[in-house]
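In structure tokens, the next block holds one chain alone, the form predicted alone.
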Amino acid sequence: MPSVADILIPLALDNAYSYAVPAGLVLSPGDVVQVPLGPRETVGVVWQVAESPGGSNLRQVTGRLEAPPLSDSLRELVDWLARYTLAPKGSALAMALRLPDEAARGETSRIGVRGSGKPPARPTAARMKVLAVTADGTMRGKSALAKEAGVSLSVVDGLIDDGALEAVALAPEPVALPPDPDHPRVPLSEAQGEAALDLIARAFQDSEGGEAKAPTILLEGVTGSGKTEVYFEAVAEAVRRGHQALILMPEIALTAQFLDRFAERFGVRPATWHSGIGSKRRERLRAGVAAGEVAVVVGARSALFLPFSDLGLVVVDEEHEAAYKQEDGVHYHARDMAVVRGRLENCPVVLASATPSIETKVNAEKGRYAHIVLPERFGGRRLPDIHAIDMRLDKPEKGRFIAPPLVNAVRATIEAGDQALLFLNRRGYAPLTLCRACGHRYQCRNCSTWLVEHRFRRALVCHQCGYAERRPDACTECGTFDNLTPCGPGVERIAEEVTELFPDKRVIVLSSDFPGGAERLRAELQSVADGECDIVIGTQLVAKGHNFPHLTLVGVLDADIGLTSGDPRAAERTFQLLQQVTGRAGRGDKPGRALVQTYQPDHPVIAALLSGDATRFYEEEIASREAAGLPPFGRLAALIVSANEREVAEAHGQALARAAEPPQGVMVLGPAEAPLALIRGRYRFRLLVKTERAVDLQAYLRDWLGRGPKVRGNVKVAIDVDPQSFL
């Protein structure tokens, strides 16, 4: 009887599709093949082979590709992934099904040289240069020998030709060195030893041989607690035991300090997988992991469905991350699908974080999550005092936003030889632009939202779908000249103001968008852990679990960004984000202190920082969210209807919430223009699913889209189960 396969084709398509199995072909759930798909070939995954009278009138499969088989685990997380975000499985299994490309899979092999003990037919200088550095022995590369010998690469290639020199190809260079476990390393101090052992405990003894479920951990620990040493030596008990070790960061490409603080640890660097790494390393990266020769990854999200062979252990650094959330194509969230692919692996998952989310809170107070504690600095250091300043009492100068609290307090700071940093969570010169004279408000063409003023690239650009046009000199709508004028401040007119205060001091701006990109960020950030200027002026990414030992001072320039908006989370993440901040002050020898720049001292969030009682603050939020329903105790899915005609959108937006039929413990909410309502030319409308957290929430949207309108035209329906944006 022939045999037929079910193929997943990585597509927006939610079935597999049956093709015929070729005789003598044996395949199993997992291979990668290749399969005919209209009038063209494509790749696809086995996700079930049977034996079936009924498959000769079908078409064949046209082979089986050399590619890393994806593992029983992983095909469930994709199914798993799918049932829950709503997208179509084929979209799901994209992501774990990376093909290489023609490129990569051409990949050339190294070439060695060495002496070949036969004389040059013309031993010139340069070319005796070159003989006299290979009389050791040694194989070297090609630019390596030219380099040391002081000469070209074609001397080299002249002596290769003439027989002088012997080429030999070379084994490829491992994807990553084995990391040495017990490596010697800085001694944890006694709590942070507690905690390691309190940590390996609980994650490895009880669910070896998979007698237990593998547990999830919450590491919570205060700015400075070393909880990054704690879980390195999770990740060396998982190596020693022969598993393979994940650990997931929300900025991979901006790690080059924790990749340090590893290769002290452990003698070498971890593998690194990100979108900044090339297609050959990609290809060989993931062939390492499926054989089991790579044994830690550090990576961004999508690591998270790598082909692992033996994962024995997943860290989520910084948890609560928004950075974690997957805003296009299929939306997830990779912490909790790391905790999902934790269970269908069993293995330990380790979540940690000095702000967790409430959700992670939440969990680990009724006991879904076990619970570790770092509540002090390492080395006995002090906590940062932190203060307010009282922006309706202490005034900044007229045009400045720097109050003289604070201008007072950074002078102090770089005369005592500290540096000192100012945090503005708004990137480029002032976010926006309008004309004096006609009252004239630059905006994208593509989306509304307003232009932001880059001054270092005299341009406006819109944050959204990138659009960028050149600062006029006169205003565009009444033609008037020099009444163009930048209305609040970003991180660059900030830096124009710190020029202006201290003229001889040096200043770095850290943000996203300057040129040079990742290299460059990694560049100056180490500049400031190594003492090389005095002011660091830069947005959120400074908050992301730097260590900045010269740093004694933060100041927050507006503490009251995101306080005022609809979004449920709104003071979570302004909490979490000053609480990151500040705590980069003081990590070094030398106390730290914050001061705050607030128009609402009084706010529980603000007061929340500046008592430092972060218990009091998730209390308060935990009740509020249960009194309101909101999750973890209920449940939200957005639906975000969108059309190139705004009219469009909201017919459909309109005639989805005539459908809805919300039963008892369901509420349906718009449709409503979104707070964005035009993207790179697209209107959108937004509906809100909030449930109970009893109801089958996917159910229920799977049914509601069933009866609801058909997609035409240009329509397109997104759905974002526990939506982490709101605009």
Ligand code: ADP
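Superpose the two forms; the largest set of C-alphas matching within 1.5 Å is the rigid core. Values in this document were obtained by computation on a predicted structure and should not be read as measured data. Positions refer to the first chain, counted from 1. What changes on going to the form predicted in complex with adenosine-5'-diphosphate (ADP):
Annotation for Val230: C-alpha shift under 2 angstroms between these two forms, rigid core superposed.
Relative to the superposed rigid core, Gly141 undergoes a CA displacement of at least 2 Å between these two forms.
Relative to the superposed rigid core, the position of the CA of Arg573 differs between these two forms by less than 2 Å.
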Contents of the next structure:
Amino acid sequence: MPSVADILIPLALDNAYSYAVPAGLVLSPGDVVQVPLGPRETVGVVWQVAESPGGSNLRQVTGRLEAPPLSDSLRELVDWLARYTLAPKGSALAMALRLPDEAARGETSRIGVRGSGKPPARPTAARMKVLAVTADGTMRGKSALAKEAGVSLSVVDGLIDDGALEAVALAPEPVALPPDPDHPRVPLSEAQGEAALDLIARAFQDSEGGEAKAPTILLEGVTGSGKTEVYFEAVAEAVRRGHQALILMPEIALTAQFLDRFAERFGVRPATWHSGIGSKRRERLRAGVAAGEVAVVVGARSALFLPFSDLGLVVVDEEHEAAYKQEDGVHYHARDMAVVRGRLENCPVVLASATPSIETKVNAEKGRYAHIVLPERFGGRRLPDIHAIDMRLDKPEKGRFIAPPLVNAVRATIEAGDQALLFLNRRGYAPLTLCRACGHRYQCRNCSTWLVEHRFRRALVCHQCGYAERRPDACTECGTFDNLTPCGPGVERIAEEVTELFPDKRVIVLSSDFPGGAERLRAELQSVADGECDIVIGTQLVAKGHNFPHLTLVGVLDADIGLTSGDPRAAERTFQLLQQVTGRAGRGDKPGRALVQTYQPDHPVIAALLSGDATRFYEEEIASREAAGLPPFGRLAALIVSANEREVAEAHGQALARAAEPPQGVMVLGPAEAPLALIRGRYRFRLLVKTERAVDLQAYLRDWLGRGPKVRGNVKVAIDVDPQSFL
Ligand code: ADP
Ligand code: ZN
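Switch from the form predicted alone, shown above, to the form predicted in complex with adenosine-5'-diphosphate (ADP) and output its structure.
Starting with the chain above, the whole complex follows.
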């Protein structure tokens, strides 16, 4: 009987389409195929196949493609992701498919050339130079050979046509060498050894039988406790058992330093997956992962959708990181999806953090996750002493931002030959520029944001959309010369102050807009670790996961910065960030300390940080979330309505609100103008849905959107389940 295949296409479509399977072609769910779609051909994945007498009016599958099929569990993950986030199923599939672009698809094999031993017909000087290079018998790429010989590519081509050079297919470089789980390693401390044994026992004992469910485990260890060394042991155990392991990291934490540490433990560097790798390498890595040849992948959040053939462990490092939430396209949280994938593969998931998210902490306390704690730093090192500088009493000099006690501490630190880090979570020179003559404030023309001065680039820049204009000499409003004033500090302005204070010291500014991109930035982070500068000035980028052994002082310039926003996660975020950044101090042989500039030393978050009592902070924050019915004790979803005209966006938001009809246990708030009311020329309104924990939030949303107003014209409604950002 002929069969019909339901094919899901990686476009923003909700349902699979039915196609007839041509005679002779046998398809299974997960196969990657080519199908006609409208006037074009496109790629899709078989979601289901059924025998059916009546498929004759359907279009036919064109053929199967040579790509690794999607496993059952990966397809379930796609279904799950779409159901949970309300994203179109095809958009969820696109993340698991990530097809290479056209350019990369052709160049699958590398061609090399070598001398054939046959003399050339015309032995010109250029030709002889090439043959001299090939005399060593090595195979080289054509352009590499031309370059080495100092001739043009046409000379090499001529020699190939002549038969003096022969073309050979080069074996592709392996994407990754196999890691050795029993590579000789530095000994673990007693506490680490115990934690590692405990971790391995919990992770693997039960799941092997096939009966019990593989657990999720919170590995909570203070900064510098050596969590990495501990979860490496679990990775080693997964590899020993012949399984694959995935280590997820926030993108920027994927440093050479981390890869070297991996190499010290396993003898080779791991395969990596992040936005910087080329599409050709991407495709080979996917194939290697699907074939089970790649044992360990270290990757950013999208590595979660790689086609592992036998996933035996997932580690989510720095699990509390907001960077795990994707804020465009499919709004998903990679940590949560890692837990889902673990469940679908029945493989253990380890969540590692010094400052776990409230959600994870509650799951551990309720016994839904296992919990392993490393309460002390490795090697008897102490956590830094943290003191407040009360900015109401110890004021910086006029026009300055670093209070005298911090200046003195920096001086003492660098005089002792150590490093100091000054932390301010603001890029650029000044967050606001105004004209002192007319009061005009410089604002983005596409967004409701102030333009941030970047003095180095001599520009005013929008941090939302990237719009930039030259910093004018005269006010664009009133024409007065030399009257523009920067208001407030950014890291560049702090660097100016530091250079004036310590003119002969080596100062480096690190933020995500560091010129030269991620690779340069990673190199700079390494140079800091190597002690090649005295004072580091940085944004949150330097707070995370890095190990700077020479750093003994951390100065937080504005601890209060994140506390004033209306975001329900403001307290948690601030606590985590400050705990992480102060935790950079004293990780080497010398003890560290931190000084925290604040106007509200009695604020619960600041007080908890100063007392070093994380337990108290978590208790209070969990209690207040519970009282307010906020996650994880209730559920949240945001709808962001945007349009090119303000009235259109607002009207659509209001029509949505009228259709909300919230049942028992559901509350719909808004529409309210978003804090970022205008981004890239689009006006934005937000609605917030808050439900009790037992409510099926997705079912309610689907219902509501189904009866809500039709989306017309340029209106867009983005759905963000479990929102992390409220802007
Ligand atoms: P965490 O991730 O918990 O903040 P790390 O895993 O980065 O801590 O470890 C902190 C520092 O201690 C690193 O420099 C690491 O190399 C070192 N360290 C941890 N465990 C050991 C060990 N068993 N032997 C030697 N050095 C270790
Ligand atoms: Zn803008």
